[in-house]
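This document starts with one chain, in the form predicted alone, laid out as structure tokens.
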Amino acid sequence: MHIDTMETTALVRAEADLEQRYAALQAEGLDLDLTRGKPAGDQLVLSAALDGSLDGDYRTENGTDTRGYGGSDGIAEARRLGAAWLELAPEELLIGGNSSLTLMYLYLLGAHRFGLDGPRSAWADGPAAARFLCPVPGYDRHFSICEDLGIEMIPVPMTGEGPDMDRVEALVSGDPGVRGMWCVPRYSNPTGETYSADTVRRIAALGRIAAPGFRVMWDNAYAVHRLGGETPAPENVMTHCRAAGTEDSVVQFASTSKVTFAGAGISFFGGSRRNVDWFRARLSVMTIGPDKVNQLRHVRLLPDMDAVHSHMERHAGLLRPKFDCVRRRLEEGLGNRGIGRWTDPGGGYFVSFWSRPGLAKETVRLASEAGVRLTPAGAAFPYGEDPEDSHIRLAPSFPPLAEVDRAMEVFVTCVELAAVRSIRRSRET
């Protein structure tokens, strides 16, 4: 039955039966987490491999020891690697260490404080503030970089397609204070959408209205992590920005945290020459050379997107049942009882659930004090404030299955206590 179709009486005792339900999930004293999408110690082993891989040989396909100083592009089995990844030519990439996240503080850091054409073009010295803009739910770690570069964020809605198009081509005409945008265009972070071609397309053309020095941070974190289905990758942006004249106004990020090792593995840096001169000089002053060691490692592991494709499957194998029971637990439990709507992604590492406005922080409270942690409502947010306080993320890839399955009992509990407490409260007054 529809919520907002009960009866009052019907309400109170249904409250009444989640209170004691809720009070035996928090006597029995669980501590569960489906806090952050991280790889669970059964995806880890599937890269074992990557221990004991060179057995003393650390020499690449042309003969340099990667043990040595150098090498600041990276070897070049890695950039045909992240070449292909990214579908980008080799001399368009950098290879940097096991995270991704590094090169994209670095590179905005690099364009806030120092200007990506000389010192008069630093975004932090411009006319107007800059102002990055975020489609929203979005990835929170993004967020902290601009919030601890201090720059000023714009939230842009998701539309099922990626960020409502329309909007941005506004906010970029109009304001010369927006320096760039966040994407995460397969199977975003954390609502697990696809960009659309049209929505690649325009994304491509937003070099051409915007204000000079415009980035997209094209964030790919997530290109290979199908779960299954047939969700087809987006559009190459390249391909669209080299047909508009705007390659410059792009560059591109992924890694293999979430493919291999977590803390151990290897990150891709893309886009035109400019980008990769530009960036690679930065890099030149913090260091002498990435871990080449392990670049070695991983292309020995992985030594082509075959390979790569191949192994996801294993981790695709490992992940799905999880995903499974989320949605089994979220149907079962919720239903179309107007209670909260829910994704079923195709790939990536996060379920985003809606909770009625106004009850996500009510819920995620809810959870923490029955043994269950959860993302904190409004994470997915710039500043932390999701307007209507409605979405919370779900990740439950770490922990094992049965700890899933209790996890979202307590939550689809939660949900439903929160829910009835409001309406009935909301008819008492």
Ligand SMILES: Cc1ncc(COP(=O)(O)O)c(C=O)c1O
The other form holds:
Amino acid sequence: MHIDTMETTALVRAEADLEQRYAALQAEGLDLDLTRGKPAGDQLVLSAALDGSLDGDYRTENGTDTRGYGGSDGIAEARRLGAAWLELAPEELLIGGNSSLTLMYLYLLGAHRFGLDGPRSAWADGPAAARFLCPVPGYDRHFSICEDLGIEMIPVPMTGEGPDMDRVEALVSGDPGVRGMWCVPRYSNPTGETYSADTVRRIAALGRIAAPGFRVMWDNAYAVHRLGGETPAPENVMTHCRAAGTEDSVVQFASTSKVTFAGAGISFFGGSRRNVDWFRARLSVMTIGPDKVNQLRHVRLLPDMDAVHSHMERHAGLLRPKFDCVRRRLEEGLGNRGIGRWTDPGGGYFVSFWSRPGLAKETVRLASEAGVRLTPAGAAFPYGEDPEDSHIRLAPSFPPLAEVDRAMEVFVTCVELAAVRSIRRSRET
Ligand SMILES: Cc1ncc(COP(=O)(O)O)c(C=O)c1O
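Could I have the structure of this protein in the form predicted together with the ligand, to go alongside the form predicted alone above?
Full complex below, order starting with the chain above.
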């Protein structure tokens, strides 16, 4: 029954039942964690062949010994793989270390401190604080980078097909202090949505209406992370940029963090030749060359995109039961009762849940006191501020299935308890 139409006496009874269920769960002394989107142990085993794949042969196809210094762009085989991954030419790509987030940080640090177009273009030296558009709900670590660099964040709502582009265009064209924008174009963290063709085309055209030096941070972290269903890949943003004459306005990132080893993968930076040259110059101050041994190990395990996709199918086989479990618990516990809504993603690592307004923090608190850790409410918003106090990110990849199931039982109970309590109290006043 829809919660708003329940009689007050039924509501009081439901609350008492829920209190009892909650107390019983609390008494179990659970210790469960749905906080971060990490691959589980059985997923890491899928890449066990990385270890030993070189078998003493450290040379690339052109004879380079990967154990030495140098090779700042990355080995040719890895650039070819990254190029296919991001649909760019190999010359439009650099290979980085295990973290694409590091590349994003370094790119923005360079733009902020040194400028993308000579010393006077440094964002930090502009007349006002640099501003960045942040589609919300979004990825908390993107927001941490902005906070760390003192870049002011402007939230923009997601629509189910990517960011609200009317709003984005108005902000970009109306404010020269807007230096860029975060984008996770496929299976976005945390809403799971994939940008529509129209969204991609309009993002590619932003460089025409933005102030000079505007950059879209196109973080394709989930480019190959399909769980099932038929979500088509987003259109190639660079193709649209070339058509619009805005090649420099988009820089792209991805990594193998959720493909091979989260802490020991390789990362990709992609963009126009000009952006690649600029970033190579920055990186070459920091390092004499990346870890080419790991690049070689990766291309031995995953020589091309066919290998990547079949590897990802095996990941999906392990992840799907956990996402199915989340959906089933939510549908059975809360379906059609006006207590919340949620996503059913075709890929990526997260389920987004929206409670009734004003109840996300309370739900997370209740869950924590029953032994289930959740990502803090508000984490998917700049400065941790969800104006509706409604969004909660669920990350079911890491715990074993039985624990996901238990954690979701607790979660559903907490959502329902928070909702019933709040409606009952509001009827008292
Ligand atoms: C959108 C997004 N970008 C980047 C990352 C981190 O990538 P990496 O491990 O390559 O630093 C994550 C990890 O959760 C993510 O969700």
